[in-house]
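Take a look at this single chain in structure tokens; it is the form predicted on its own.
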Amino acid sequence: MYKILKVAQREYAETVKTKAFILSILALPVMVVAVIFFAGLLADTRGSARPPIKVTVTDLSQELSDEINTSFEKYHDRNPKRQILLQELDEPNGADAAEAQGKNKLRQGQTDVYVLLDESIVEGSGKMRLYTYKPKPAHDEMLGTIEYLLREAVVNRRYELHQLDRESLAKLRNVPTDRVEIGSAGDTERVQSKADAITRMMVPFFFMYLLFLGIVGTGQQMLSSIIDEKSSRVIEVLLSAVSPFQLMAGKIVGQVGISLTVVSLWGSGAYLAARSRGLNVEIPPEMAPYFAVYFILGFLLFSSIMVGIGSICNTIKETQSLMMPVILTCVVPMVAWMNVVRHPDGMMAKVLSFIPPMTPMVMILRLSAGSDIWIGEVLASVLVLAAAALAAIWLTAKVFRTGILMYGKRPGVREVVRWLGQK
């Protein structure tokens, strides 16, 4: 044990005072820092200027002109900007002359969207049609406007029709609704915002997000460092101090302490910064042993695996085919996270819950999106990721004692299956 937690202490030491894990520490929230910067700069297109639209629009009910023209002003006023033009449309004789010249514009480049409103539009049967010819990507942000603005256009003469009082009508229809979360204690209520409900949503996959990161990210640097150390002939070194399941077990248990470091870090920033944001982020008390117990597992499993494919390959890119599959199966909880977050006692859940790579990450998403869990299926995932998890690193280690000490080509499956065979 002794000679382990020495391997494990060289393994965090040499690690955490390189400038690269510094540099990975950082990274990461830089980086989330800078896209949700960028991302608001990107959403924000309103003050951005962008050239003219040219839009045709032929009313064969003849009654919407006024409406059109205040629809587009007031669009106008609002954004200086980004103009849409309305152009006249000759007068033609008939309805498919009228709407064969606005196509014809389309294609000679003269307008950049061509809008043809049925004559009986304002009686509720008839239709609006929007052509385009070769739209062009920055066109499509403005389809849905300008359909907006007719819509309302439309909108407001049949008001106009039949009397009615828009503002009226309005607030016919306005409810006003307070979505009211009450404490434990008597008078301890809070009104919630929409706010609160996207950080509902989120907090189960950024711990889902956390945990995929810890195993998967940290993770592969075991096999980094059983690459290096077998190409510099270091592990020989090693092995002559130490055995070849106390090497490993070090490094393992080294990495561990590594990894949580680095959550534990990237963790405690993100609350910080999410409640200097003023968002109200609120995390169980119970899930921070949760957290640890899924996560201590998942690595374990993970990184035995990672030990397994570094100890049979001698550089990087051999070991790509065979993380593939292993890669793969962790990124299904990301690609499933919101249908388990909406229905966290479905039959997908549960029985994702149960996949050994899959059960850090889909335990902590049910966990955490507040389902009330059976408290026996809780210790029955955690007991099938324990025996997932010894029966790696008994495999493992099979195939480190010989794998660890070969060169050269890369063994075949029956011959790994050999090593796994002898005692």
Second form
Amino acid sequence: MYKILKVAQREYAETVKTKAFILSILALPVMVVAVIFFAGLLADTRGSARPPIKVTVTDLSQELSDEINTSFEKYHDRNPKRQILLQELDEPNGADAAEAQGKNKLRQGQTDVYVLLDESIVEGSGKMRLYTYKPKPAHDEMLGTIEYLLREAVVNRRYELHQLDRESLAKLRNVPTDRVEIGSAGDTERVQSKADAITRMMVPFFFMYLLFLGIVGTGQQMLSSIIDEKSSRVIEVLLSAVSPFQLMAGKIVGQVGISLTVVSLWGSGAYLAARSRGLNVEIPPEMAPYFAVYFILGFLLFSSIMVGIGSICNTIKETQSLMMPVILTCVVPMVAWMNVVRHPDGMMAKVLSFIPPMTPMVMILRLSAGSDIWIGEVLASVLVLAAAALAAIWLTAKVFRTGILMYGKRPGVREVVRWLGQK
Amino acid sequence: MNAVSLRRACKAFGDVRAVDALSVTVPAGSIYGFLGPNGAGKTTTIRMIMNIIRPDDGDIEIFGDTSIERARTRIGYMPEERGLYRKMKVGKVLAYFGAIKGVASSELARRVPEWLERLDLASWADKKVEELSRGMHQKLQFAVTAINAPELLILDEPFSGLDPLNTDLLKSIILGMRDEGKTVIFSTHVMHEAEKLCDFILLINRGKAILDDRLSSIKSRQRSHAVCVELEGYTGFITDLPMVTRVDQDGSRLQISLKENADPQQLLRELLDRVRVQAFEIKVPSLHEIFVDLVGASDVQDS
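Switching conditions: you have the form predicted on its own, so give me the form predicted together with the partner chain.
Now the complete complex, all chains and molecules, led by this one.
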């Protein structure tokens, strides 16, 4: 045990000191800040200049012309850099002729959107039809705007016909609302903002993502540490002092320690950042032991898989193809994230909770989504995960013992399976 | 008491029998040389002793124990492939290996500087291992091997890459350890190193032992039939002496080969009668010659 701890201690100390490690610790927050910053910039581009878009409208009802012009003018006043060039196409020969002509204009590129308003549109039985030809993705958003502007024109016309006042109608429809969240202490309460709802959605994701980053990020460290030991031929010297199992166990323990360090640094950093921005992040303290158990077991499981992979490879390049399935396994809960958070007691959430490599990520999602999971289910998933971690360590020990001393060609699947059979 | 004993140890890699039913017993307190040409099976044998590779068959005991786990802290092993953590500092590496070999940290605080001093590496203690030259790296590797004051040292090609000065330093340390009652096993294919150090010799070729004995008895058994002389006067008559088979000129000296049962003393008497004898030496075969002889013979037998 003493030797395992000594190996773990060195693994930890030597990794944490490296520049690559410190950089990778810093890289994530920097990236997050950068993403938020650029997202802000991107959001601003909504008001930025865009080449004008050409719209041709045929109004068969022949009573909307004024309304349409007002509607579009208002839009231009609000968005001076994003012009919509409005053309009217009058066609005295009926709907079909108008449609044919409009389609023709579209195909010849004389217009980007063609709109046909039925004769009976104001009464409500007619339709508004928007035609496009080979639309560009950028036009999609505009199509919505155009539809909205024309709809406004039609609705305004209807108000007019019914002699209704638009503003008093809007007033009538408006009911001011506050969603208030009360705290456990009698006097604490706060009005929820939209950010709160998003935060509630993102917190589970954040915890799962933390686990994912811990696994993948420090997995790379583990691989490069083993590859380095192999290429510097230090393994044989080590094996004269410790048994292969002690060496492996020490590396795994050290790795779990590194992962926990990284995760708690990032986690507390993110928590403080969120608090300082006034986001209401609440993690029930009774969750902490569960989180600790899932994080530790999850890291144990993945670290031992990484040790196994590292031991049979000689270069980082060789490890990449073996890392693929590991990463893919981690991606499944990320894809299932929305579903699991919205239905933490759903079938999918339950099934994924008992597939070991996904267990920690999915359970963390479910627990932080605030669902009351039956304690028996939690314990069962912990047991499954613990059993999987032990099995992974046991199998890795067999692969490690032989693989660590192999140089040259990477052994094939059949050979690795044969090692598993050795006593 | 035996430090190490192998009984009919076998190891094959594919079709190649790297070690073939090898038996050897290393008594405690001796220096045992494992000799043999490249690819003879020396390193494989050593790795089996260290349980780095498992024998296909046969028994291996260390200090009378079949498991190396209990004996690990009593052994110092220097593998053929040298390697240390390149990014770590010299003193730290030595302390780390000491720690995982079970040396208490208070003891290490004393031993680490002591070994660095002894191997002339004291000024490098705070440098990274990757900054060391090959020779210094090799010395540090030896310090790592010996940091736990092992009762048994197993050294695979300990002198390769060392200059003569450092070779002598290492040899004197090894001899000193033997005098303290420790056991040393080392492999080499450089014969004169073995000749100066070893009490016992195991000569391996193609995985089989072709010679395993005390160095002194090997030498006395391999009786020589050659004499080297330096004479003044006419020497043409020597070829005609009854016990002489051939004479070779070697500078101012003559190499005289004798018949199977001839007594070199008889030759000396004959020479004294006729010429002035400046030098007379009965040639004891060097280990090198024995090696070439035996390995050559066993290769011929096998093929």
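By rigid core we mean the largest C-alpha set that fits within 1.5 Å across both forms. Positions refer to the first chain, counted from 1. These numbers come from a predicted model, not from an experiment.
> By the 2 angstroms cut-off, has the C-alpha of residue 264 moved between these two forms once the rigid core is superposed?
For residue 264, whose C-alpha is compared between these two forms after core superposition, the shift is less than 2 Å.
> Answer yes if the CA of residue 71 moves 2 Å or more between these two forms after aligning the rigid core, and no otherwise.
Not so; residue 71 is displaced by less than 2 Å.
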